[in-house]
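Have a look below at one chain only, the form predicted alone, in structure tokens format.
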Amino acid sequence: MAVGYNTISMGTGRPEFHPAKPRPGLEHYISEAGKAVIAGINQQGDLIDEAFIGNFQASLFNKQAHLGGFIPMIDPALAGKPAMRVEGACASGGLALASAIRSVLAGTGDVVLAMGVEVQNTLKAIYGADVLAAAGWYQKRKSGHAYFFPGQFSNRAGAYYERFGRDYTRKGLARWFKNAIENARLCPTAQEFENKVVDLEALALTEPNGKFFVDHLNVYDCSKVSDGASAILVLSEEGLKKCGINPEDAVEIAGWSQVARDITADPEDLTVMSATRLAVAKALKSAGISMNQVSTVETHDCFTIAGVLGVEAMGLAAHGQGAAFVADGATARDGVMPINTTGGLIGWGHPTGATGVHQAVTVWEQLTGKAGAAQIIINPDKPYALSINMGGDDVTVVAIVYKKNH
């Protein structure tokens, strides 16, 4: 993967964004993302062959659909080219790149656009939750919180508490908290960039109030409504010499999965992200290697407790000690495991179909020293990194393995 790029993702806590007035719309966001993107190969838009394009719910946030009739708009070169949105709810960016690794792999292209787009700020809050909630079964939807998703993570960390300590466990997500705003701190195009709270922590304490939003979590372990667009290119061997992009410029593909979970069945245990596990340890074996050579990790923070969770998912800590691994620091930028160095979901924001590709960008960033104040130092002896994008509670879970070129 090489030439990743990410638009602002827009939404309340930018200074730009006011929900009275008018804001860019899908056209604009899917333009900005591919035009970056081609201008990085020298405005080159002849030599993609084809694009996969990540949306979640622009049918309904936006009346829109057939959106890769959208792909041609961004450069007239790419008229002609297959292209094609792809869905899997949270995972939607994620399964674009799934679907470029797998055409590179067919050998149906040496160069392919992957994107992932979503336009949600259209509705009210209350509305736009019963919208997502087709990321989950419906029949289960007529019978769950109006706040659909945020209630079926307020019940998993409502069942953490019970088997592992409430006070120990609010400790664990309010650290998640406060290292996603201060990674976000670091990356201008994140929603939470300007950030100015002292003390997050005890922001992040605020008791919940389930009269109010759901039971066991308050908003701030929540991703917020966001904006945006992201995109990256996926290469063959080939495909980098036709653009001319230094190997050093480019993260290579060493390993993935895509799982999927019934979305009709409840969790086995409400404290285990079974799909997460599994795509996890499925990526690492497509790749030969183990966690402890991965040097940093984007996963899906939808939620706090889902950012716990993968934590023990990943087998960084084992089953009821990823609230501790998080509050000791283990997962801040500076610690053992740095995740989501730009803010994560949390932090830079989830414009749902953007997401996983918005991973994507984050690790190439990092792995080929383009991530600006937000960079970590890429141990050498560990030059693999993660990216998880996980659609649904748990339902469709996109691991891909990336490596540092030297």
The other form holds:
2 protein chains.
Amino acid sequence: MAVGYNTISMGTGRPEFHPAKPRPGLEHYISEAGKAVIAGINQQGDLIDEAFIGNFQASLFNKQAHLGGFIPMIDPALAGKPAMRVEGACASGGLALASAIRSVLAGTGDVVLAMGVEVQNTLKAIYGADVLAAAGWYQKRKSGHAYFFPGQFSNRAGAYYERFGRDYTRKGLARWFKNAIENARLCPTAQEFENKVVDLEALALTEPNGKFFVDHLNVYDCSKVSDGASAILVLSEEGLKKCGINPEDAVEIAGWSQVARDITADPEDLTVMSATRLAVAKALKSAGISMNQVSTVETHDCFTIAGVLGVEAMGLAAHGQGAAFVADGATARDGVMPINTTGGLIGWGHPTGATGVHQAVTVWEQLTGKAGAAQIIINPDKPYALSINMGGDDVTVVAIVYKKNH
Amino acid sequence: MAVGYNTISMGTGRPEFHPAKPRPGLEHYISEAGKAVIAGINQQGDLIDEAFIGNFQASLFNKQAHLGGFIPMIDPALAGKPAMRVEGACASGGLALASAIRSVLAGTGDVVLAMGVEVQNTLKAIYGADVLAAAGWYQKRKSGHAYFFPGQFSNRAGAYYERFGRDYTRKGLARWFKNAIENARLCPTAQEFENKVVDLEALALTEPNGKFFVDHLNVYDCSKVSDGASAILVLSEEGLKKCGINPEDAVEIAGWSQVARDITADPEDLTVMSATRLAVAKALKSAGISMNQVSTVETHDCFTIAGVLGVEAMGLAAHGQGAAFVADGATARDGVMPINTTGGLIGWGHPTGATGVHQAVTVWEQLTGKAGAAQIIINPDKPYALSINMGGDDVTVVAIVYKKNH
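Next up, the form predicted in complex with another copy of the chain, please; the one we just looked at was the form predicted alone.
Every chain and every other molecule in the complex is listed next, the one we just looked at coming first.
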């Protein structure tokens, strides 16, 4: 995997963002990310064999489906080649990567473009919430919160508070927010890059208010509403050679998994993300490694509580101890397991269909020393990284294990 | 490929269909088709490794995205396995098949479920037309017909009339309609199964009226608005053995192609479907055969004119001679190349995201002698069949070549 690119994550918080002014559309983001990747292989677009584009809800946000048809718009060299949209709610980007991996394994592609895109600031938040609710079961939503997804994770947070202690948990969630913003401040494409708040933990501890939002989470517990695209190439050994990519500029995909949980079924235990746990276990097994060999993780923190439950799903902390693990700084950039080193969904942003690909780009940057001010040191004894991309409430999960070359 | 299943294509024309009464939803169709396939392998759902589900616009028709999450609902044995929605407008079903083929080639699956589903009678025709318009470029649509897609193909028909003669062409289109309905009358799941019209060609020659619909096509030139699902298994040799499927009950996938044309670009020549032509050529090349070895074709007749242009794209008739080829009966079930032997999109129905899979199921039935009253005789010297599934106006095309076993 090589030649990653992220557009800016555009939305509230970015100085370029004005809610009332015209903004770039889907076409712009697809084009920007695609052209950047082709520039990264010396304009040899003809070397790209296939393309997969992850997108969740352009049908509603942009009145546009059939996004595979925009791939040949990037570069005439892509005309006539296979291009396909894949969708699994907020795991759509991860599914684009999983599809690109299958393509390379199948031998149908040596050089495969995996892209994700979402342009969701076209709707006001409450209508946007309605659109995003389609990630869950529509029949269930009829009796759910107006803010359906925040409601689902608010329920998870409430269950966790009840079982393990409210103040204890909220300290962990507040630290998660602080880490996210501090990491985002190191990454120029991050939506929270220019966040200047001094006491982040105090802000994050603002009392949730169910009258205006949901019962157990506040807006700082939520990921951002973002426009953006990310793209990267998945390549065979032959593809790397064809493109003239140096091994030190690429990372190896060492293992991966893709899991689906029944969208119509309630989670057995609200304090456990069982599909995420299964996906991580399968991905590590597929790579033949344990979490002890992993240097950094990009995890799907659509909400702070999803970050904490993810830490437990990875086995970094026992059930109920994830909040303390985070509160103690273990997941900060100088902690034992740096997580979401460019801010994750809360700090970098969450252009839903692009997020899985953004995670892969961040991992690629970290393992090839291209992360700029956000760069962490990769311990040579731990040459692996992990990404976890989740769609819906722990329904579709794609987990990928990456290995640093050399 | 084996164990195919089609639900009824539900919509106007079916006696079970009442516009005002509650009808089965997405969940029902996914479940019916999925359970039927699992029943076909003696309830061994655990043997299915991966699943791909093609769907175009459930986001708008049913306020539901993330259809991969419904796969584990079919059977608990599917929980935790990879399941993904793929989308390329009306080629979504073909993309599910292409994905399943990649999965088998990649070795990630020996037994892979390819399904397609659409439930589109939830909206009135004019609103439905708006939803389906997302298959084309939204920016282009602003200046297009209210019935956007019929408008696009009306333009193609108009250009063909002008170049090759109006009466000449409309005779071919009328015969296309007649063949479609006659074939549908032989297939109990077809939407036009109970069509009793005596003079089909006369009906099809009704003058188009641009005041009420579009300039160059009438409603008989259009495919049906349908609810339905289709499913089939794509298997490796090992998968066939595991499932205990006899070779004579399976067909070989001998070749395939997937093509994308720039959705933002107008066709160079309205009387040519260039992406379809390219896809057919690539699929035949991939199978190492010519059209002379093909016994039957399932082609994407979203409109009668697409049927005629498809005939030319396959090289069955020269440019401008497709209408005569059809009018002469060459594509009828007793013609030199029987096309759409269960009625195609105009006769059987067009549950958009399911259509590509429905085509594969029909081919599988014909090549394994399971097509009932619709069965044609397969010439032993021509053991191949071809399917062509198109998304948008000749934008995404999946072509598959199948071979009869023995």
